[in-house]
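Coming up is one lone chain in structure tokens, specifically the form predicted on its own.
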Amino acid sequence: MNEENFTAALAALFSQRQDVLTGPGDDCAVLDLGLPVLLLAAVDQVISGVHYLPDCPPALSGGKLLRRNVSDIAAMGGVPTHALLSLAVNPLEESWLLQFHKAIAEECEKYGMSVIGGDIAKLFTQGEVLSLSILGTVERDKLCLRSNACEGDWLYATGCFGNSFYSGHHLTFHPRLAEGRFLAGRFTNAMQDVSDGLLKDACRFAASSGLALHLDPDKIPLRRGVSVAHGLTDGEDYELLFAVSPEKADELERSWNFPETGLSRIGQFQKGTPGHVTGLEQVDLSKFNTGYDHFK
């Protein structure tokens, strides 16, 4: 099953109310309820044996679940506010559940969020399926969408890429919330987080904007010992990709005030087949998937 084609077909099944400004296809849905700010909504999950190893401590799996949802809010230029939890767990151990929820509570304190409800059920196979729905807000002039990149815009990235899972980064990352707020409305209104792989998510970004993309593999920031191919395809990085006009690029680089977060200009949006990427002809991707496929 082709993930991109199937999810596009699913999205076409659902009619949208007039208050849905952006529906399926971006990091968050965007609702316009006639308020001074827009409402953001998203849902994501982590599964034992898929997103973390079965012996992972509940505090780490809980922290990852919360932060990966916060990363979606960051990509929209927003602020997270509320969350709902839905858990299916086997065995139903009170100590495990308490540690998990304590980690969620501690993460929520960091971001000023409230957990406002949820559900717990027994899973009749070993392991856990952990789901979180997140709500947030964003000012109208700060809203960032994947579809807002323009021809000629530079593609920038925060942080570095590759070997997230085995290095442990996927359990300890920090969502680029402050960076997203700094960028939104001032330097960009086109942004996306990277979870399924730099190449795959960059292709989605370009396709949503109806543009092609030229990537410069020499400019892609990599974790120590990581090849360009792995940096492009490993996934679980939780960094931001964003489009910046040439007129604002120099100012952005001068005013970047996040010394612990790298900033790299890695490509440029171009006229061409939507989602088509050039510049990687010398990178051997023959043994790699383009990124994580949720249906394989």
Contents of the next structure:
Number of protein chains: 2
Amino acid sequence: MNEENFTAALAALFSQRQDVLTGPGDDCAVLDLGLPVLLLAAVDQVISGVHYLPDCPPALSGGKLLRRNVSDIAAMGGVPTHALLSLAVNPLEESWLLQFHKAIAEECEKYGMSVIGGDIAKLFTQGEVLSLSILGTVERDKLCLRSNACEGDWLYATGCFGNSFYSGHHLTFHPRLAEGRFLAGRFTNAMQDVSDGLLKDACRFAASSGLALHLDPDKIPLRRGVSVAHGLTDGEDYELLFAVSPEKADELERSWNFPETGLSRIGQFQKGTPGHVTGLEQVDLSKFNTGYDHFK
Amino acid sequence: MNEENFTAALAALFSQRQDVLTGPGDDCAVLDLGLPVLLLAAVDQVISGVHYLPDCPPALSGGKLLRRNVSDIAAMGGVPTHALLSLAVNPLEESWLLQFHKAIAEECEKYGMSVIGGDIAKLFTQGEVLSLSILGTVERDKLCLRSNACEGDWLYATGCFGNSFYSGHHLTFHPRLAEGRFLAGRFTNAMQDVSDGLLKDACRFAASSGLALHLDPDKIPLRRGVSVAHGLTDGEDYELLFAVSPEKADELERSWNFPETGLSRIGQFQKGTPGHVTGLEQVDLSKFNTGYDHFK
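Go ahead and give the structure of the form predicted in complex with another copy of the chain, now that the form predicted on its own is out.
First the chain shown before, then all remaining chains and molecules of the complex.
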């Protein structure tokens, strides 16, 4: 079974309470607790030797851990509020833990978040497994889901893609929180972030909306020196993909007020096999993993 | 620095939002989002070779992971509602993952909970790091905090203590959810669960309430064949400790309706150095860790 089908099979094991608007499968779960806002919840982890090099300073791994979770909240159109930390590390050193927590605390200040709890345990071998659960909120009319793209919508992307690992972007990126808030409700209610690779995440986006997707490889914004194939598959970009109806596209492009964040129209959602992508016939992807597949 | 002081120093790094009634340091964080009920949130992990033997079937490690988090909700007087899973495992096998998730799903059914999201990644070496974040709710008048014990309150405990590991209790225990709900608001608003050892957790309880504690070692309920010293220090009991005012004690003992769960009056909160324990002068604890200290 491929990763998509297997994780869907796992998710199907869980029955969902009535207060769960969106369960596993989007960037965050969405809970309707009867408040004016909806509650968002997600979890993500980083592991030494997998998500960063083993000698990475704790301030960088901690920052990455928090910001990749903030990126999930951004993709729902929401704001982050609270976090829980779960750390399994070895050696269990006070100096390492202190630097790590200071970095998380600094990032939390920026986003108005509180770390409300955590667990620290010793790992059985040298290394780090760092997990963070994030809570957030989003106004009902701003909620953005992967399943909300419509036939004919343009696919837009923030920023640029590729070479996240060697450029250091994967440790220093800024989650597109302000951009997500600007977009949500006004220009889109269909958004997701790119962590596993532009192509793979765009496929998921289209599949969730029951649509096919035409991508324009010439329009994909690339980090300096990066090929289209790498831009499509490298991953860890932490940019936003979002669907905009053609009637709103001009106003979006006129009013986009984030000079340091690119805005690119890279494709269009179309009727067709859900998740099927066209337009890449001239791109040689034969040597590339078309996404990060944990089960390969 | 000892573990208590160090974790307090880490927690002090984080400023808390106004909606955080209780931050790090209790069994759960408590959020006041403006709902009739308060929101509870906690995270806990289990690690192969640390919290269970490496060849433990996934159904047992999964059950333990969920139930030790449910125990944290029980200790607040609340009910569990939602969970997020974060798994770092190697090998990454479909059959293992399926059994693990099925076990979690079965347990969730029992408690009326939903798993609303998760992350699965490959660990860099053989083994398992399994983390679960739990959400729950509690009525405002039922909320139980470690800091709410009063001078003169009796200390009660559910169940019995000691030898959790070799007896298998640490894998098969039932979190005291029904008992916690029965107690909360009616007989107590001061409760915590015992995971790190009765003595250590009782010390924490008293310290949080700014009180000393007198323990009666003859009254501590012990698992068959267990010495008082082991009962005080073994840990992983997942029982509840709670404070009851003397006026309510008789009614509590008369109305206790959990025939399979013992109820024992084991001590009394007293004026004195916060967290100082008396009454154990005849118990030889010299060869025992008086609690599980991750930093030793």
